[in-house]
Each structure stands twice: as C-alpha cells, then as structure tokens.
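The chain below stands alone, shown as structure tokens; this is the form predicted on its own.
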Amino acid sequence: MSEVVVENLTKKFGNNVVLDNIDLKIDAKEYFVLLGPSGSGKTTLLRLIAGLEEITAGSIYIAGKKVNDMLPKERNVAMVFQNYALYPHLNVYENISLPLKVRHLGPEKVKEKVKTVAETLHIEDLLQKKPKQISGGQQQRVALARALVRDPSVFLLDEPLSNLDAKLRVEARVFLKKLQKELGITTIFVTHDQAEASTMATKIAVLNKGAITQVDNPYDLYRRPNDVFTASFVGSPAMNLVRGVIRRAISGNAWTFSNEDISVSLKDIKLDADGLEVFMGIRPEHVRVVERGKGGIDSTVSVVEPLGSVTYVTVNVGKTQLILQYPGEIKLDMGSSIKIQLDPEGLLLYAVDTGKRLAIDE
C-alpha cells in the first residue's frame, strides 16, 4: 500500500530553515492536503517527497521503502505543477505519452494507455490539439493525464487550480475529488486556499514557518483549531479572537471572560487558570443577533457584507471588533445599534503566552 511517512524531516537553504523536524504520516488512498500561507514550506515538502530537492536531515518512506537516495523516476510518484508545464510544440497526445516513451513502451501500449487516461479525464477529443488551442481547464486535465498515465503510487499536486477562474476552480475541485476516489491513488495536494483544502481533503496538515501546527480532518480542524495561527488561518471569515482575562467567581464554579468592552459567562473550566490572559475565539456563526428586549450585548454596525445565503456583519463593542454570520438577508445601516449574543458552546480559549488552545473541558 502506498502510504507516505515523513520522519524528522529538515530542509535548509544555507542558514535558512525552511522545514524544521517535520513528522507526518499519509495513509494509502488518502486525499491529503498541505495547507499554509506563502513561505510556510508546503511546496518544499512536496518537492522533497518527489525527490526534486535534497533532504538536509530526516527520512521519507513511500510504500514502506526509504527513498532518500532514490531518483525522482525511481519513486513512482507523479507531480502536477502550478503552471502545468506542457510542451507547446507537442500536441495533447504527445504531451500525455511522453513519460511512456521515456520508458520505451511500445507504440501500441502507449496508444492504449493514452486512450484510457484521456477517456477517464474526458479529453479524448483534444488529443490532436496544441496546448495553446485549448482552455486553462483543459490544459489542467492534460497535465493530470500526463501524470496519471504513468500509474503512479503517489500523486503530488502543487496548487494546480490557481490559474483557473472562480467557476472553473469549483468545477475542478469536484472533478479531482471524484477522480481520486475512483482511482484510489494516494494524493498530496498543496494549496494556500483553505476553502479548497476543506472541500477536497480527507485530512489536512496546516504548516506555518516550516512547522506543522495541526493535522486533522476538515471538520475538527475548523471546530477546534489547536493554536491562534490555525484559528486565524482556517475559516473565511477568520475566527474572532478577542484578548482578555478569565476569572473564577469567589464562590462556586462560575467563570467569566472579560476585557474593557465585553464580559462573557463561561462553562466550567477544569484547570487552574484564574487570572490567565487569553484570546477568546469564536466563529462568526456563533455570534448571533438578538431581538430588542431579549438581553444581549450592545454593539454598533461597522460593515455589512450581503452574500445572498448569508450576510456577514462587522460590529464594534467599544474598541472590540467582531464579525457575525447572519443566515440569509438582514437590512442594517452602518452606524446602527444592534444587540448580539455569543454562543457559549462555540467559545474556545487560547493562552496569550503560548498561543495554544486551553483544554478547558478535559
């Protein structure tokens, strides 16, 4: 089975540490996404797995074999780059068949494999055309076909959707997810787009400054991010993070989070954290508009962003700013006053000094 294991992997360019002691296990047939901002090390990690960069320290295993000293062609991996890297002077058939000709396969076998992969990707009518004669979405499928025709054990995708327009990106996401499920190839996909990551992946690794901050399924990654960086990077709009202090009541188990603008009751906290300075994290969908006369926190509308199915509203509570998600349409004027409520089930706490999430209920 084609699982990929990375152990204590470090990559330096001169004195610059790009990846710092990375450990990662990618199961066979998994659709695994490396997610992070530019410069986080995700593409470098992909290139190390492919054998396109030299490892500084650590080990990489593919299907149980250590591949540190193997050439790229010996690892049985296939990579699709951001720019597709199609040869403009070759037609689609010639581009797809090139890896097979390099392996010296016979003409009939080459023809058979190209025909099969072209039909799988629905590009059989493009085989005689040059890359400049087809659309960006079609070029992407040709690049995928050229990779898949090799029957790789591992499929590596380096931001392959970034050159497509918004509509094609959505279509391509659906297509790639279905294709990977049908073929069952272990797939590692690099992106900085968290919407791409969450809609496609079975599991996501978030990278920041050469380190992995969290590896999780999309749902748990969104609901319970491990640290402040992950909380602010995953989700659009990002999680609200409000700085303040948590305190325990003089008697009983009641706790509150407060700063100069907000005071929020918390559920029981099962740790010694009285007086701890924290970030309170809450997703926009857990900040709710409350009808007049039903309590709530006074706030002032700053920005209204109607998106049809939902409306995002930025409000100010004193100097504290929050974004809320309203289901459907709501007509609000900038500068108007509304009441809001924070859902206690959606509250997370992060220590200011470490940035790590507090396990308050464990």
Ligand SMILES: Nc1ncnc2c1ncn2[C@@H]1O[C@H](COP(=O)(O)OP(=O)(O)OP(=O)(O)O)[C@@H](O)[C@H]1O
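Between two forms, the rigid core is defined as the largest C-alpha subset superposing within 1.5 Å. Positions refer to the first chain, counted from 1. A quick note: this is a predicted structure, and the numbers were derived from the prediction, not measured. First, how it differs from the form predicted together with the named molecule.
- For the relative rotation of rigid parts between these two forms, the listed residue sitting on a hinge is 150 (options: 150, 199, 243, 341).
- 18 degrees is the angle through which the smaller rigid part turns against the larger between these two forms, based on C-alpha superpositions.
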Second form
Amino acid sequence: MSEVVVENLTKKFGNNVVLDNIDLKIDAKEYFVLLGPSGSGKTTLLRLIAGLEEITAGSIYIAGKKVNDMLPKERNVAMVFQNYALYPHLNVYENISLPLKVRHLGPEKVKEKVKTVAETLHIEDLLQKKPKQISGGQQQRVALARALVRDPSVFLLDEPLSNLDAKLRVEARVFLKKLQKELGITTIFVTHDQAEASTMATKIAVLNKGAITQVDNPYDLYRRPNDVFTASFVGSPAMNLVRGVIRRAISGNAWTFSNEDISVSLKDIKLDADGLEVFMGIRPEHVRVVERGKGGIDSTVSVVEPLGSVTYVTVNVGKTQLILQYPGEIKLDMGSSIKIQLDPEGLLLYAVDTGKRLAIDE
Amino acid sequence: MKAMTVVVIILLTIVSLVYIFPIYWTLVTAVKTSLQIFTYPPIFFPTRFTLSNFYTAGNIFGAVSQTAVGSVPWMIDSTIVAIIATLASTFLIAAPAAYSLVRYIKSVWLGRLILFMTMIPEAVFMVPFFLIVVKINLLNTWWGLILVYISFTAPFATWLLMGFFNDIPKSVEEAAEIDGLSPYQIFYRISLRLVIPGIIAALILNFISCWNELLYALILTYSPFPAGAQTVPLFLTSFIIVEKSFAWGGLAAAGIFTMLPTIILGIYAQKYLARGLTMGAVKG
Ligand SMILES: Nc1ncnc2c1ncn2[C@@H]1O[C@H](COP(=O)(O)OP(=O)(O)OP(=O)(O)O)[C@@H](O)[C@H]1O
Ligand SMILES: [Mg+2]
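Show the other one: the form predicted together with the named molecule, since we just had the form predicted on its own.
Now the full complex is given, and it begins with the chain already shown.
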C-alpha cells in the first residue's frame, strides 16, 4: 500500500530555511495529522509531497518509490488547497468531474461518482453553480469533493475544514474519518486546530519553525509533550508552565520545585539535576480546587470562564498565574480567594536551557 | 476635492473634443452639399442636409467613378485580411507566447522588450518587409498583408495578455496539475478560459489596427479583389485622386461607411477594452 516516507527533507526559499531536515514515516492507511502554528511549514511540506515545490535536499518516497523527480500527476496524489483553488470558469459539477474526465472515465461512471460525493458533502443542490456564486464553506466542500472523487494513493488535505461552521465541521470530520477508513487511503491532514487533530488522527506530527518537535498518537502527545513548545501548543487552554528551580533535600531523596510563589514536592528524580532551572508544566485539569480547611495553596481568582460542562478559572498565586479546569459549574467572584492543589500525576518538568522534557520517571 | 473634479472634467472634455472632432467633421461633411463644403469660413453646424454624398443617381458615395458595388472588393480584402491576421496573431502567437513568458520563462526583461517592440514606428520596417514579401512571391496577396499584420499586432497583444495571465492565481493551475491535466490541457482548458476578457480586448484592438492600416497596404498591394488584395483605406484614397479633384463629400460618406465595423466593435466591447487597457497599464 501507499506509505509515505520523508527523509532528511530540507526546503529553502532563497536563504530562508522553511523545512529543516525533516524525517517522517507515514504508514499506509494512516490518518496522519500535521499540526503546527501559522508559518511553521505545513503547507510547504504538503506541496513538496505533492510535487508542487522542488526539494532542496532529501528524498520523498510514496509507496516505496522515490518521487523526487516525478511530476504531480505521476505521483497520483489528491490535494485540497488551503485557498480551495477551484476552477472559476467551471461550475461545481465540472469542477468535481474534471479529474475523472482527464482520466478518461466513462460518462456514466463520472456522473455516478460525482453524484455520490456531492451527496455525502451536501452540495448536490449546487452542482450547476459557479464557484463565485457559493459561500466559502460551500467552496471548501467542493474542493474536498474534487479530491475525494478520485482514487489517489495519498490524500493531502490542507486545512480542508477551516471555513466550515461548527456543526458542519464536526459532521465533516466524522465523514472524512469514516471515508478514509472505508477507502483505506493514506491521508495527510494539515491543521492548526489541536482539537481537530486529536479527534481525527491516528498519529500527529507537531511542526514548529520547520522542524518536527514530536510524532505521537494523540493521547501520548497530549499527556507527555516532548518539549516546551509542544506542551504549550497542544491543548486548549494551554498547559500551565511555571518557571522555577528544582532542588534535592539535603538528606534523602525528596525533591521540590519552587519559585518565589509556589513550592511543590516532587516524586523521586533519578537525575543529576539539583539546582536546575525548569518550567513546571501542568494541564488545567490537574489543578484542583480544594475545599476549605483541607490544605492547598492560597490563590486569588482573576478570570472565570464558564463553558457549561466545565469552567476555566484563572488564578494568581503571588505573581504566578495558573489556569484550572473545574468539572461542572462553580460560582466564584473575581478577587476572591480559593485553595488549589496540583496533582502530582500531571506534573511535567522541562529544562529551561534546552526546552526538553526531563525524563523524571523513566 | 471638488475643484479637482471640475478640472478633471474640463480636461477630459477637451481631450474628448480633440478625439471626437474629426469624426464629427467627417459626419457633417458627409451631409453637406459641395457648395457648403467649400464655403469659407467653414460651416460647423449645417442647418440644411443632403444625402447626395451617400447616393446620387445610382452612385453610392456620390463619387464620380465609385459605386456601391465598387466598394465590395476592398471590403472583402479588408475583412479577410483583418480577421485572419487578428485570429492568428491572438491565438497562434500572442496567447501562447504570453502564457509561456508568464509561467515558464518569467523574464521581466523579455516582457519589457516586447512592450518596446510595440513602440517602434512600423514604417521602419518598410524596405525589409517589402523585399521579403516580394521574395516569397506574396506581393498583392492577402497572405502578404496577413503576415505583416501578424508581426505588427502580436507584440502588443502578447504584452496585453501577459497582464491577464499574471492575474490567474497560481494555485488554480497547480490544482489542475494535481488533477492530472497535462501542461497543454492546463493552458487550453483552464488558463486560456480565464483570460477571455483579455482575449476579446486583444482581438478587437488587433482587428481595428488591421482594418485601419494604410502604409503597408499601399506598398504591398496594387489592385483589389479578385486580382489583388487592396484594403478599405486604399478605397478611400481613391476619392482623393479621382479625376484630378477631391471628392470630399463622397470621401466623408465612404469614410463613415468603412468606419462602421470598428465603431460597432468598439461599442460592443467597450467594457473589455477598458478593462484590457487599464490592466495592461497597471502591470509592468
Ligand atoms: N513561495 C514561497 N516563497 C518564499 N517563502 C515562502 C514561500 N512559500 C512559503 N514561504 C515561507 O515558508 C514559511 C512556511 O509557510 P507555509 O505556508 O508552509 O506555512 P503554514 O504552516 O502552512 O502556515 P499557515 O498555517 O498560515 O497556512 C513561511 O515563513 C512563508 O513565508
Ligand atoms: Mg498553510
């Protein structure tokens, strides 16, 4: 089947290194998500795989074949462009059917395939309209239909759901995932929406400034981000990162993390890290509100964001700010004091100098 | 702001008058009697009109030796030469050249060189073109004129279309590439369709230049259809030398008649023309 392998891939525009020595292995039938902030090189990577940009260094293999020097049409990939790139002079039906027609599919077969894909994407009423006459979200679905109507070896989807409203987006996610499972076609999906990434991916690669910071399944990526960037980028609201120093007690194996506001005792650390400057990372759901009289850290409420099922509360401990997730509703006044507790299970430590996670329990 | 607008309107009015006056003068001359035509001071606003310049006793355009039937051979030559030269120069040369310059060669200098070519006075090439046309035995034929007109109209049309091709979003062509279209299919099925307004502008401008061209028609042809290929502007010159006199009334009437195709085209395609020309003007 069609696995995609990227080896030592570098892409420069002039002197601007946009992708820096990237290695990736995307298994056949995988739903692979590229996640990264704007400008991190996601689109560039897709375009390199598609054959729309020339490789500066390194190699790309699709289904075991080196494709560096192949034209896009020889690579047999289907792509949804970030800006849709529909054919403005053709109506929706002609847009979707063009890839089939140039492959000399019979007219009956073309009609049937277009009809099916148009129905699944709810655009069957738009077939006679020109791209200019339909909304952005509708255009996006047409672009998706044009890619899905084919039978490529790889799907390359560049933020194909970014312009859909919340309801349609969830629907399209489910539909895409189901379709991908049915067809078993390797899919590379670009997004900067972390929720979208987690719900769809079998594997996620996080891209930052042209380098891969981590490739993992959604669960592990969320639980154990490898570095400060990934930790702060994956998850919403972002993981709390508190700067401080870790120290070993004079006697015994007890470690503490502390700064001028907070002091937290840590599990055993089997590292030579006494006095190391670190960021302590903790997700909002691991910061708990403690009932009165049961200990905990004093904090002052500064922002309350009720979302219905959960409530996000931003609190200040001295100058240190933390955001916590409270399950359900909670009534709090701004400026009131509450006690909080940090769940030791959710604590992660990152070295300030390298940005890398400390392997404290491995 | 308001004073500015007034100044602009006044300037535009002056410019328009300069352009409109010859047409107006032709129009009123065509409806004057020969007595009125030669009156001094000239009559700018005639109050009595005659149609005798257009038709007198079986003679169209009032001239002594020209009849309606007489103008037909020149019309045939002009129509055929202008249409073939226009189509060939636009579709066979300008469109493919503009597309490859914009998408493949990407040389700004070559683009400027082409624009520069359009500024060279055509008379410069009179001798070489005459010799070439004689050498290849195309003197006094449609094909001789057509070849020359193609070479005069293609550079401007190319430059005009480059602006339009430049405006096509690149991703549309990339999508076509991924969808499996060959470079030729992308050009023909996608890009060419997206520059249709530019194509129309180029066709019309080319047609008008071919229709109005006098100098090369004069040196490369010497008789009209069917023996030769003299075009309409030469038909008009015949009014000036006919019988040692100047048949101004007939000339004006015939002038209006032969102007009609270009005026109708111009009006019909005004929006494309305006868009085509401003587009070209903005792009370098
Ligand atoms: N054709 C190009 N020429 C020069 N620089 C480019 C080109 N294409 C992209 N870049 C640069 O490469 C970097 C990565 O761009 P890219 O479009 O891949 O980012 P992205 O991750 O897709 O961002 P977004 O989420 O905003 O779409 C950017 O800094 C951009 O300026
Ligand atoms: Mg992008």
